[in-house]
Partner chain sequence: MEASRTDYFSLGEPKPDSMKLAVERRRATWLLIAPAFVVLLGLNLFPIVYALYISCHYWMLARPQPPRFAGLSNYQELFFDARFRNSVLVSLKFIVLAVGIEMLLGFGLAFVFNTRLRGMATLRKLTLLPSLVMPLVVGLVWFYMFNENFGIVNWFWVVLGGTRVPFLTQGALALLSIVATDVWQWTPFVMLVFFAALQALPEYVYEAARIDGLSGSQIFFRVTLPLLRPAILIVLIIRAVDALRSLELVFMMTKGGPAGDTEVLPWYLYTTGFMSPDLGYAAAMAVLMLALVTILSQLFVRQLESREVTR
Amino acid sequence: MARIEFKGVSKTYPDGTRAIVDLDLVVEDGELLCLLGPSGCGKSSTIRVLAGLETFSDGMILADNNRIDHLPPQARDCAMIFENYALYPHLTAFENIAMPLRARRLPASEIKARVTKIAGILRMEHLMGRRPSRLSGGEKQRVGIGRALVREPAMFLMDEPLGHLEAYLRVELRAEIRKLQERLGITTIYVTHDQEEAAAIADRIVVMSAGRLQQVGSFLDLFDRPVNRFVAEFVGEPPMVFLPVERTNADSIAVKGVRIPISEPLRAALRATQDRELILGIRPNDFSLGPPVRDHLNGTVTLVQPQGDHAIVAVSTPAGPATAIVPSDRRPAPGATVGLTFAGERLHLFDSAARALNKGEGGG
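In the form predicted alone, the chain whose sequence appeared above, alone:
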């Protein structure tokens, strides 16, 4: 397999758009790494320059400590899967999978053995004689995965491979992709905008925005210890709530005059900065709702969304909108006035440059 390294890689399009900005990133041998971010953040451009499908402006790309950015795509030993299946409609599933091997002019016996092996791994032996018109969306994507795997590449690059499948198929196929990658040990970079998908399959997740790497880590690292406001807002559903705060002294804060208890690590981080334009971040499941109380942050319930055993509650407060997750049997009615309390040990603070004050402290 391969250890991939991006060193100072940048890509700027002719119109001036900076798709990738000074990317330093290592993908370990046999790792499944997800590139996560909104449309236009540079994640697809990153794997396209790795595959050699696009050039880049600065930097270098290495595989096992050898530069590969000067090599043509066919010499980089990587296989790609896109959201579009790109199957040949007149060929059977068997022949679609066999195409890369036929292009190499391998013996027919070896082609048959390798395609049969891949069909077994993907549990699709019974589909080998069918053409794409007789396959479901999930079956077509399995054929696409099989066609990439049959090459036995050193790198596996997947660009939104499950994007337009039905929800239940996405859940099923992402589990299969994870099991398959663990079994084969192929270094894999997986591009997605879906944080649930990234959390389900990745060893590590890279969050990108505007071409820049924001943070790398496990899903829990990103959720509990975001390094900036972008990561805090992008990772987690419903998104983190942000409220402006006032500093009441060197190590305490208030929201609209209501003192907010915070943890000792967060107080220490507060003492270390003179910044006064701070923003408080609270995950919706770190709020508690109760009767309105004097000297607490109170608000009016504007929307209640039952979600089974819990409900998502939108609250309008003097400091701004807030969202809380509460047990369904304790959800308030729309229009009710409620008091909000905070889990002090789980709060986040961001400075005027949107950087987390409490990064690395377990979320605060």
Contents of the next structure:
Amino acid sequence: MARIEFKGVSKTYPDGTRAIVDLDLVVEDGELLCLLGPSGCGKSSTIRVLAGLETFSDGMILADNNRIDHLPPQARDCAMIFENYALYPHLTAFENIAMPLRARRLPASEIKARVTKIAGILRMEHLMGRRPSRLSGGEKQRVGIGRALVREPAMFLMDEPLGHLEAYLRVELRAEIRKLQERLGITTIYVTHDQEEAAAIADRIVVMSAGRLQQVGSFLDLFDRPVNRFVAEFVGEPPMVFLPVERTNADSIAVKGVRIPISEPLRAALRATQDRELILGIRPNDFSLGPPVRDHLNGTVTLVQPQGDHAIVAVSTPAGPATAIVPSDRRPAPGATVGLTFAGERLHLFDSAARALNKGEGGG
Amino acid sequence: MEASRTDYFSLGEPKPDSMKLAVERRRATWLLIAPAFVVLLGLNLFPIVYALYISCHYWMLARPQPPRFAGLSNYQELFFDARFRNSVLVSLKFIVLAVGIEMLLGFGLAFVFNTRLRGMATLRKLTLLPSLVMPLVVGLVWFYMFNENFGIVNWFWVVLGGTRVPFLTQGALALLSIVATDVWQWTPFVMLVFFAALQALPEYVYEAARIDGLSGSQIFFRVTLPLLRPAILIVLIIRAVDALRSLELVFMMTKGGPAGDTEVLPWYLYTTGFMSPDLGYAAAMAVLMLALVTILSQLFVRQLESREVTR
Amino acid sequence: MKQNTSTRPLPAVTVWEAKPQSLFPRKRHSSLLSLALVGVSIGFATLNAHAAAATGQAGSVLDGQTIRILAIGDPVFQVMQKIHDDMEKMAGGKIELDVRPFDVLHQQVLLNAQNPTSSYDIIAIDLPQFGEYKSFLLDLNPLIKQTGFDTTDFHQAAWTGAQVGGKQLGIPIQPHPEILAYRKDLFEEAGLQPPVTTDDVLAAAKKLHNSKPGLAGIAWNAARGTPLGQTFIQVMGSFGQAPIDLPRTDHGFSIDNIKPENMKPMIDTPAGLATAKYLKALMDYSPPGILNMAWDERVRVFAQGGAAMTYIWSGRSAIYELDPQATARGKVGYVVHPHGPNAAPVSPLGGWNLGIPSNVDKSRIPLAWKVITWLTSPEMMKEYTKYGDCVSPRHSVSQDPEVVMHCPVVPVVDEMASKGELADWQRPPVPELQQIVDVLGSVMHEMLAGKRTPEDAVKESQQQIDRIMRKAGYY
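Return one more block: the form predicted together with the partner chain, after the form predicted alone shown previously.
Zooming out: every chain and molecule, the one shown earlier first.
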């Protein structure tokens, strides 16, 4: 159990690729923190550096205020769960789980007791005699989890642990992981590219891109108050719609000549900037479609994807493509012309540097 | 949960139609394989059966008389043949020493070559050279190298101030000289197999091991060694059987001398079958040697298989 | 495949050994390694003929025809390979000379005999092989009579050695004895007389051994197997005993009509024990590595001045007599195999003859015979001596000054032949000979290595050979 702190950590590969750029991050004791981002964003590198499997170029890593970055992986007391399970192919499930205890030369009786207990917790007593080649993917990862749990480490590092599993298994296992983590209260860093998974499991989520930390917060924080266009686009499904806007006034904007009503805080933010190349961000949920209205933002429906109780509607507007989510019974027909309206208080505005104008507020 | 899932995918009883089809397909398969099977069986089995047949006869090639049935007398004679017993013993000594040293050296070298140092690839290719040379040539070269009158080894030794060493004419030393030659020739091969096996070991297992807190030696004994087990067994089979059958080095270097201290089983068999030439007796020896080779290889193969099954 | 019969003189013992050997003797030590590689992988190098002009008028021997000869990688045939092109010019036709290692030749002769028609016109036969080959060879007597071939010029022992049951089955081309070579200069310096008895050999060896740095008393075949086995029975001959119980004659033993009761081994005899003790005594005055020394190495050690004496098949003396760099060149004296007490001086005779397979196409017999008479003619014999074959079974050639200059050993051997000191009963032509040799080569090696006493060794050898003979059903 530990509080982990990254201080200015950077990792640059010999070829000049920057995997991690100046990362400052605190993982609180007992917290489950998700590192979320597209592949290549540096999230895996971050926990591999923390585990000691990879070196880094700059900065320091502390656990409970002690530097650990000079220690070999063996001495960092972190347990890791790998995307490809990384089980010992020559050993049975039992021996795989027992390995960390054997490394610590615990007495055989204690090893047996602890492994058996873990097997019970994970409900896989019947698999203990099998080698990995005779386990399914889900079973393998349970063994991987068991191996991490058995030693009660200072931290759990999970590198896309459910990435290779089928969807229904992912849902089931992630719940199990969350339950176990809460019960044990072990600081956990969980890497994933799946925002739904992150939303379901994490106390806080860190969004990373191109080696840089973009935003830290709960899923709702990220969803409702993205600090920049990247977070806004990456979090939320289907992604946020972006439309270029013109400034008609110090505190008003228009899309293709159609004036857009905005909230007071947003207006205040708008007044504070001179930037003229602004981008409007609207979540598909915040659109509503109606009959076309003159002097309004109208568009042609290009695609309708029914999703059960709602449908995702792609609309081509003069300002650019937009996506809206509407109740199924109110979905338009493809080819129809529709008018788009949206609530002014749930809009996001980004400046030419892609930063959110209404940082930390707006939405809600 | 796993179990219930697999039930969805189980195929259940095959339908009568598909069963008929399967039978037909199997029949066709056998029909197609049959000629090759018969040829292979004949090629493999006939010489063995023929050797068994000869081994029960008195058959001197040098005499005009046809082979004469002799029952098991050849085997009986072998049982009391001290020279035969000695040659089996020498063969075993040779295998244990040569293959043992080759395994250890090859294993160690594989780790050295596994390091990603500049020039290792070239070095690796160079070290392979000895195993590309015909054993007979190797035997000839080393015979001259170890020769007491003309040998370069002794020459250097004397230049360095030593006295001549009877490499090939003193009992234990002669066997060791042959072992050394075999080691020279075959260590690179062993090294290469282990090197390939090492290269094939998954990196992730080592990451897991480090995370799990295994020390360097624990990683070696608990991870690397067990993972290399199949490679070790295969090299052991190949080398042990090969060493048991090899006679070229003895033939070129000592002819079994001094006083039979290097007379390996194949060399005794060769002199009996080709020089004397008492074919019946040599065949009996060959049959026993075949049995020995079979037992030896089966021991290892069983080890390999036992692992595959429980896996 | 191959039958018993011993490996004769210089020939390679076996298939594989033969190839490199053909190249080694005349090469220096430094190039041995590369030669070994080249020799084995490439096989016989084609040697350029730089031969002298033809001595005989043989333009009509072949008359445009082709003769097919199956032969051995021994000096005389190696010379033929060397001067092949000149010989073809001399003979006026094509000479197909297939040179094989000992065992392969033996095997091919036996296989060829099974063919309805022989693939070869002429084959090479080792002296002890006549007993085995007798039914496969043409009797040459009618041809000899018909053409008036002069037989009196040949050494008596070599000539009669090619006879079986009154039939002349071969014409000697390279028969030579194993004799003792000694360094005249060293013997003179030490005030020693040429050795006559085995005691003389021991005394001289003792005196000369280590008298100079790197000088051993005597080099000989003590390598395990055939080398030592042959040495044993050949030395035992000099102690007056054949390896099996052959009928005695005035001068030695008769091998004309060997009966089953003659097959009893005679190793555990006073002569056998004396032989074992003599060989054991030689160990103290032998070069390093003696226990692995065979035909090739003993001559090389001697040639380079590493030993004061060596047993040698006389034809092999060319190795140093024709090598300007050899220490021993021109300083060597030769004597018949030194003998034991109460035994006659006698050297074992071995070597090669030319014969015609009995299944050869009848129409080819005259040509084959013509070629044999040409190849064994005095002119050709003399030619061979120039290129490394120090052998002459013909008295007329042996006294030729040019021959004597190239091969000082030839007149010495000629004299031995005249005195009746050459014999072939030491290696009787019986099928079990190689087994006898093999037993002795292994048991006596244990004796030399100190694992058995001489008494024990002769007893053990006797028993083992006795078992072989019983198994063969002789008694």
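Quick caveat: nothing in here was measured; it's all calculated off a predicted structure. The term rigid core refers to the maximal set of C-alpha atoms that superpose within 1.5 Å between the two forms. Numbering follows the first chain given and starts at 1.
A displacement of less than 2 angstroms separates the C-alpha positions of R271 between the two forms, with the rigid core held in common. A movement of the C-alpha atom of T92 reaching 2 angstroms or beyond is seen between the two forms when the two forms are aligned on their rigid core.
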